[in-house]
Each structure stands twice: as C-alpha cells, then as structure tokens.
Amino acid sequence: MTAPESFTPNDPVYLRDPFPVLQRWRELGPVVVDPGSGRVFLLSFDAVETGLSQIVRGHAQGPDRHKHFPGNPFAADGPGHTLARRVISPALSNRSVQRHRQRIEQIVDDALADKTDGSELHVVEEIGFVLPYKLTCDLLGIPEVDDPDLLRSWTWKSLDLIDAFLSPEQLQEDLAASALLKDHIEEVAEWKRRHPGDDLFSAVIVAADAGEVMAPEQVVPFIHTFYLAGMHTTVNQLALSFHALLTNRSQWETLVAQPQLLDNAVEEVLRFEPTAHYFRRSTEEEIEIAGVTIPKGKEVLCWIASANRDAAQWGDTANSLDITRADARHHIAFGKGPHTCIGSWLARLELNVVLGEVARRFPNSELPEQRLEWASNVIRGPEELVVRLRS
C-alpha cells in the first residue's frame, strides 16, 4: 500500500527516536510505498530478510554516487562479488578475528589508562573512532596517517553517500570528500605495493594481479569499502550500545552482575539499536514479497531498524532491551544474504571488549545530562556521547 503521508527522514524528532515512526509505518503493512519519493519500504522482519536475500544490489536512479570507486566488488552481485569476497573472508571469520583480541584490549586499555572514578569518557572521540581506526590500519598493514581527523571526515562523508535522502548540496559535498579519499587510498595502495606483508591489503593486491577473481583497477574500490565499514560503523555502534544500556539501567546492572551475559548483550544491543538503519536495493526484475508485487526498476529500502523491532518476530517485548533474550542473535543488524557484513565478527569482538572492560572497571557508570546530536538517517549514532565513569 501507499503511506498516507511522505516519509520525513531528516526531521529532528525522527532522528532523535526513529522507532515509533518506523512502527507506525510497519503497522501499515510489511511493504509500503513512500508517496514522497516513490521508494518501496520493506518493514517487517520477513520482508526485510527476503529483500536482502533476493533483491540484487542493482543500479539506483540518479547521479552516480560511486563514480570515484567504479567496479567495486562489494557493490556487485554474483561471482564478481562472491569470489572477490573470499579473498579476505577467511581472515575475518569468528575464529580468525579472535587473534586480534589482545590488540583490541591494548587499545581499550590505553584509552582508559588515565580514567578514574568520576572521569568522563567521550565515547566517540576517545575510543569509538580510535579503536576501529587503529585496528583497520593493523589489518591492512598500513601506517597511521598524520591527520586522522581529516581521514575521519573523508570516510564519513563518503559513507554518507549511502543515504537515500541526500540533498543535492550534501551530495556534492560528499562526492568532493569521496574524491579526496580516492586520492588518499591510491597513494596508500602505491605504498603497499612497495611494502607488501602478511595483511589483507597485500592479499587483495596479489589477488588482483593474478586477475582471476578481480582486476588491478578494483583494488582501490575494494579497500575503500573496507575503510568505510571498518572505521565508522563500529564508532556509531559503540555509542549506541552504551546509550542503550545506560538508559535502560536495569540492563546495565544485569550485565555488571552477570558478565557471562556479555556475548548475548552484544547481540541484543545490535538488535535493539543497530547503526545501519536500512540498505538500498534496486529491482532488476519483478519480485513478490509478502504478497506484494514490486515491479522492475523500483528502488527498495530494506529497513533493518524496523525489522529488528518487529513484534511478529520478537514478541511483545520487541521495543524493550533485554540482554537475556534467548533469540537475540537472530537479528539482522549485519544484513542478510550474500552481502551480509563481512566484518561482523570483528565488530562483535570490538563491542565485546569495550563494553566488558568498562562494565568491569567502572560498574556504576552513568550518562550525565547532555544534548545529543543525531545527524544521519541511515548510519545512526550520536555525534558524541559522554559517559561518566563510576567505580
């Protein structure tokens, strides 16, 4: 069906708390058309799962948002995607990423080293970006840059290009940053060719030079996706996780009292507050989802944030945070199907270490009064979150 009113993704009220709006839309049906944009929204758990699994990435209408990174295997479908993905997937399995636990613990320990009872932790600035940035450099075997804040800006604006509702002005600003990021990654790729090692960047270069699963010109687009996913989604998910647990005080206290629940707590915050709110797809052929026929050539938004709160999947407590939830791990915060996030196990490990260390060292931590700024409708997270650490 068509919604009675247009979707307003950049309304400050919506950005502060999008879940009531998504619930109202989901109550209209599992598949709803936004009259303002003409896009098809998939909203129920089953519809989103089907859409992510069966609708190819396709080619969205409008200006080319990826003109600086053409031929990206992660944006492809079929063998062009799956074969290139296999180049790095073994290094990012659950078992493989555990080798990085000690390094993650070291980075977290450094971030907390001078913190005492009553200290403030600026989650995004002091640990949210630092941890995934340093870990990404380690995994790729590249040196840290002189100005990480500049790289942080370029990568964020380049990631912002996945926003389905960008204004023309914002689109141009993001594309300009994307061009600068391309130049940077090209320089890093040239350096990496002169300094090969036992790392993911070198593995990608070797595979590209062999020419069997990808071409040399695809190295920079391939690494571009790794930059964006590695450096930003965890940033936001960390802030969202602390916010969710500390505003649902009983859940934080349960975690402190029962640290064995940490793994499940990570899964539940991913369900309850996923940073990726939707993924874009385009139908290259007609498809039926939840009894609704979606014609060829339609842009489809698969609303993960809606699916993860669907009462048909999660019951009457869908809108409640419950770190003891038995089926929390069945969320689709990392997507579904062939494009499921390849770094999901690494993200889980990062969340596990950070949440676990803060809960252990500062069990009475709290959120001080603060005004949170929410900027993105697609990669959700506060621009900063301050936690007051209490022993």
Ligand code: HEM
Second form
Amino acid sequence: MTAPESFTPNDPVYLRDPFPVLQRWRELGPVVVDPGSGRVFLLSFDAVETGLSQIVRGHAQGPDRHKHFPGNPFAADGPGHTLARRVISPALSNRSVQRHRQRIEQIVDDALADKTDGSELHVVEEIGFVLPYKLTCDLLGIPEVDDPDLLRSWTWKSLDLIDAFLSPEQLQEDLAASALLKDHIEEVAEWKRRHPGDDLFSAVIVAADAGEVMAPEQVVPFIHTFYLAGMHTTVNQLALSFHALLTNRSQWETLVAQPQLLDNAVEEVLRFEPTAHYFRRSTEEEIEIAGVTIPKGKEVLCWIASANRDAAQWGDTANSLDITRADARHHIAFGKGPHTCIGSWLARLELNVVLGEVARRFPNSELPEQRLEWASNVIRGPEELVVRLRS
Ligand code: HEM
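Given the form predicted on its own above, I would also like to look at the protein as it appears in the form predicted together with ligand HEM.
And the full complex, kicking off with our chain again.
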C-alpha cells in the first residue's frame, strides 16, 4: 500500500525518537510505498529479513555516490562480492577476534584511568571513536594518523553517502570529503605495499595482486568500506547502549547486579537501539515479499530499526528494553544474508568490554541533564553523550 503522507526522516522530532513513526508506518503494512520518494519500505521483521537476504544491492545508491570508489566488492553482488569478502572474514570470526580482547581492555583502561567518583565520561570523544579507530589501524596494520579528527570527519561524511534522503548540498559536501578520503587511503595503500605484514590490508593486497578474487584497483574501495563500516557504527552503538541502559535504570541495575547477563545485554541493546536504521537494495527482478509484489527496478529500504521493534516477532514487550529477553540475539542489527556485517563479533566484543568495565567500576553511573543532538537518519546516534560516573 502507499502511505497517506510522505516520510520526513530529517525532521528533528523524528531524529530524536524515530520509533513511534516507524511503528505507525509498520501498522500500515509490512511493505509500504513512500509517496514522496516512490521508494518501497520493508518494515516487518520477516519482510526486512527477506529483503536484506534476497534483494541485491544493485545500483540502489546511484553510481554518482560511488564515483570515488568504483568497483567496490562490498557494493557488488554474487561471487565478486562473496569471494572478496572471504579474504578477511576468517580473521573476524568470533574465535579470531578474541585475540584483540586484551588490546580493547587496554584502550578502555586508558580512557578510564583518570576517572573517579563524579567524573564525566564523554562517551563519543573519550572512548567511542578512539576504540574502533585504534582497532581498525591494528587490523589493517597501519600507523595512526597525526590528526584523527580530520579522518573522523572524512569517514563520517563518506559513510553519510548511504543516507537515502540527502539534500543536494549534503551530497556535494559528502562527496568532497569522500574524495579526500580516497587520496588518503591511496597513500596508505602505497605505504602498506612497502611495509607488508601479517594484517588484513596485506592479505587484501596479496589477493588482489594474485588477481583471482579481485583486481588491484579494487584494493582502495575495499579498504574504504572496511574503514567506514567499523568506526562510526561502533561509536554510535556505544553511545546508544549507554543511553538505553541508563534511561531504563532498572536494566542498568540488573546488569550491575548480574554481570553474567552482559552478553545478553549487548544483544538486547543492539535489538532495542540499533545504530544502522536501514539499508538500501534495488530489485533487478520482480519479487514477492509478505504477499506484496514489488516490481523490477524499485529502490527498497530495509528498515532494520522497525524490524527490531516488530511486536509480531518480539511480542507485547517489543518496545521495552529487557536484558533478560530470551531471544534478544535474533535481532538483525547486523543485517542478514550475503552482506551481513563482517565485523559483528568485533563490535560485540568492544561493546561487551566497554559496558562491562563501566558497570563494574562505576555501578551507580547516571546521565546528567543534557541536550542530545541527533544528526543522522541512517546511522543513528547522539553527537555526544555525557555519563556521570559514580562508584
Ligand atoms: C555496532 C557496530 C556495527 C553495526 C551495528 C554494524 C552493522 C552492519 C550492517 C547492518 C551491515 C549490513 C549492510 C547491508 O546489508 O547492506 C554491515 C555490513 C558491514 N560491516 Fe558492520 N556494523 C558494525 C560494526 C562493524 C565493524 C567493527 C566492522 C569491521 C571490523 C564492520 C564491517 C562491515 C563491513 C565490511 C560490511 C559490509 C559487508 C558486506 O557487504 O559484505 N562493521 N554492518
């Protein structure tokens, strides 16, 4: 069906709390057309799972958005994507990422070293970006840059290109940042060729030079996605997780009292407040989803944030945070199907260590009065979140 009015995802009210709007749209049906953009929205849990796994990426983002990174294997479908992905996926399995635990603990320890009862923790600034950034450098075997803030701005704007509702001005701004990021990654790739090691960047270069799963010119686009996908998602998910747990105080207290619930608490915050709200696909052939026929050539938005709150999947408590929820891990915050997040186990580990350490050291932490700024309709998260640490 077509919705009675257009979707307005950049409205500040929506950005502050998108879930009631998504619920209203989901109540219209599992598959709804946005009259403003003509896009098809998948909204129920089942429809989103099917969309993410069965509809190809196609050219949903438009070739202009990829212009600085042509030939990216992650933007492709079929063997060109799956074989390239396999070059790095074993190093990111649940078992493999455990070797980074100590390093993660060290980074978190450094960030909390000077904190005492009553200190403020600026989650985004002090842990959020530093942690995934340092890990990305470790995994790729590259030195940290002198000015991470510049890189942070380029990667954020380049990631912003997945926003389906960008204004023409934002698009130009994001593309300009993306061009600078391209120059930077090209320089890093040249450096890496001269300094090979036991790291993922070198593995990708070796695979590309062998020419079997990807071509040498695909190295930079491949690494570009790896850079973007792991950083700002983790930053935002950390901030959202603290926000969810501390505004649902009883859940924070349950976690403090029962630290054995930590793994499940991480799954539940991913379900309740997933940072990645939707991903785009485009139909290369007609497909039937939830009894609705979607014609060929349609742009489809798969609404993860809606699926993760669908009462048909989660029951009457879909809109409540419950860290004891038995099936929390069935959320689709990391997607589904061939493009499922390759870094999900690393992200889980990072969330686990940060939330676990803060809950253990500062069990009475709280959120002070603050005004949160929500910038993105696609990779959701506050620009900063301050936590008052209390022992
Ligand atoms: C909490 C943090 C994270 C969240 C919520 C998240 C979420 C997602 C989602 C939903 C997708 C699927 C996109 C689609 O279907 O179109 C995805 C893909 C991807 N993620 Fe993550 N991600 C996170 C962290 C990471 C990390 C830490 C890394 C790298 C170490 C990473 C690397 C990737 C890559 C490379 C892809 C593309 C996979 C492909 O197309 O085959 N992500 N992520």
